[in-house]
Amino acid sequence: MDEIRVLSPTAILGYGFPVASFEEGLRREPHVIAVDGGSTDPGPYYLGAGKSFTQRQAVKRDLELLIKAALDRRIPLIIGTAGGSGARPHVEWTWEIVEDILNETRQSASVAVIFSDVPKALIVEMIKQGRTSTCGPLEGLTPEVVAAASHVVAQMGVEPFIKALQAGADIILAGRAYDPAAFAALPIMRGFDAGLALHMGKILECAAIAAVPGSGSDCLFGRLQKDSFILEALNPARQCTEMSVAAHTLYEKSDPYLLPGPGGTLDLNSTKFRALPGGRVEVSGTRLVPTPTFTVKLEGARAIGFRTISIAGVRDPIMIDQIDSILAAVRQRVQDNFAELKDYFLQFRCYGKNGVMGDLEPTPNPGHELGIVIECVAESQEVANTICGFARSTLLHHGYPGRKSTAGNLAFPYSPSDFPAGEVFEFCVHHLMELDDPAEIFSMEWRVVK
């Protein structure tokens, strides 16, 4: 085989995509259709409640045009980190979509289910081993904190999705995985140089992301051959430069030549980009440096709160240039009449002045309005509620120096003024283990569908 092509229709599942984008890939008959079905970018909250950051309808309307896409041309569909965060709920949440879709439309297929949470126990017993590491900035893992944790999961890398492959799977489900994994695993099986498979999936897992203009909603097609891969984008309103495939090589990375991922490192040292007719970019040069010992990344979250929000704008000059002093005023007022209160967390965030960057904003200058988010996090959600409520009832009546009028500082855009947001979590789990099998941890169940 001289060489093998990869369809990825959308960035996430669920983020959607033209059909005609996708029909033009097909006609470029792919060896596989993989896709991203999740991040840690939207938080800790996902992972740790067990929820999807994407909605059912848009999951379902992704995999309808898919699942009839992989099976009619007899193709594998590659899943990875299912639902979102890839847990277990995360994962059996996918499947009954999938299998809702394979009921519905009358199509069988034989689906390889793969799930990444680990056992706790296995866990601390690795951590009494010395088999964990940091990986990041938090502190060396404990049992306590693996015990917090509602959910644990490890990024999965090639190996168990070409397990799944070898045994002939239509459909493949994966817990969480290592971003470009889905997508390199069939080259790799296949025998096609690791590097380049990875450094192409890197880049196919957020499809039109890397074309211009760049879209999460848009198909990317990669065909992998000996000594390089080619990109392509399928919309004739986008194209792939060197530019945007070489920015999307440096996306989500801490070092420009360096990707580390389950296994190995990719050197983008020795990495070109090359402009090809039609729109195409030709890359090369990336290799994978194996590490000494197999690590997989570990992801928890732990429940720490209920949040409660208010939103608020503010549009009077004499209050925006008070207005960290009249902050801080309301601030002394909720914590004199709570006083018997004394775990939650208040926070004003001033949209308009440093609200998204705090103190690193180099231009601190305010606006001409401020939109004010006023948030609590406490043990419960009554409290939170209680402290939210009476930090903007608060904020709304509070005097300051040449106010002019006695009604209110706020203009709310919503009735209830506040939202309880319900519970809080935080990651407390982001840090390696060591694996003597890359598949070891991982598990599979065979669901087929007839």
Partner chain sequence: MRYVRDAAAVIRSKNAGPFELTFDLMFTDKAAYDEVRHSITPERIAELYRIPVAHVLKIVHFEPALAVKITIVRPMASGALGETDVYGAQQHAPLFELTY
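Show the same protein again, this time as the form predicted together with its partner chain rather than the form predicted alone.
All you get below is the one chain by itself.
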């Protein structure tokens, strides 16, 4: 085999893709269809709560097309980081959709479901053995942090995918995976260069984001050969350029030359990007440098309380001039009124001043109107509702020096004015852990639909 072809339909399962682009990709006879389901970008809530950030109907629409295309052609469909965060509830949520589609369309398939949840006891043991480390600017991992996390997942590499492919899976539904792994597994299994396969996967996982004009909801096609890979956008409105593909290599990374992953680091110091006719780009020179020990990245989030928010606008220039002192006075009044409640977080965000950048804002000068989001996070929804509601009513009627607008200080766009936003999570685990076996902790289940 001198070439292996990989079709990436969309940047995230559920983000959609034009059918015409997908069919164009199928005409090129891919050996595998692979799609990434996840990201930590939407924040800690989704991992912590076990919820998907994509909607069921959108995911189902994409999966219907992908499953039919893969089963008709007898090529594997590989889904990485199912349900957005890849913990067990996310995988099961996606599985239910897959199962519904197979039953509704009377298609049969062997589905390998691979979980990425890491037993907490194992992590604690690894902490004891000194086999965990930080990954970025945060504290070392402790057993307390692990215990507090609602879900801890590890990013699997290609190895669990290869196991499932070798066992004949029609569909692989995986938990949290290193983004390129779903795309690189079949090429690596067939003996193609791992560095090139993973680099190609790194670009394919975001689909047409690496083309111009970029899109998170359109397809990208990759051909991996012996010494290089070629990328092609499948929509005539887009093309890959040296610049767009190289630029994508920077995306969401801190260092584009060295990209660490499970078991090794991609070294791009000798990578070349070369434009080919037809809006295609050839990439060569990327190498995989294996690390002495096999490490995976762990991700975990913990619950920290419940949130309530209230949204209001201010247009009064006298009030806007004094907004900082007014908000400080309101905060004091809330504190005095609920002296027994200490453990809550209360914040007034001022859009039109520094709502977007907070402390990083170099020019915190208010505009002619301000959008204020009052937010409380507390141990229960009831306390959050109480504090947020009290802060809102206090700010509404607060008398400040020189006030002329004595009927009310806030413009509310909604009734009710306050929104209980539910449980709040924070990332607490973002660390590296060594593994003795790259596949062992990722348990696999076979689910056959006939």
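Because the structure is a prediction, the values reported are computed rather than measured. Residue numbers count along the first chain shown, from 1.
- Panel note: of 52, 286, 424, 221, the residue at the hinge between moving rigid parts between these two forms is 424; all others are over 12 positions away.
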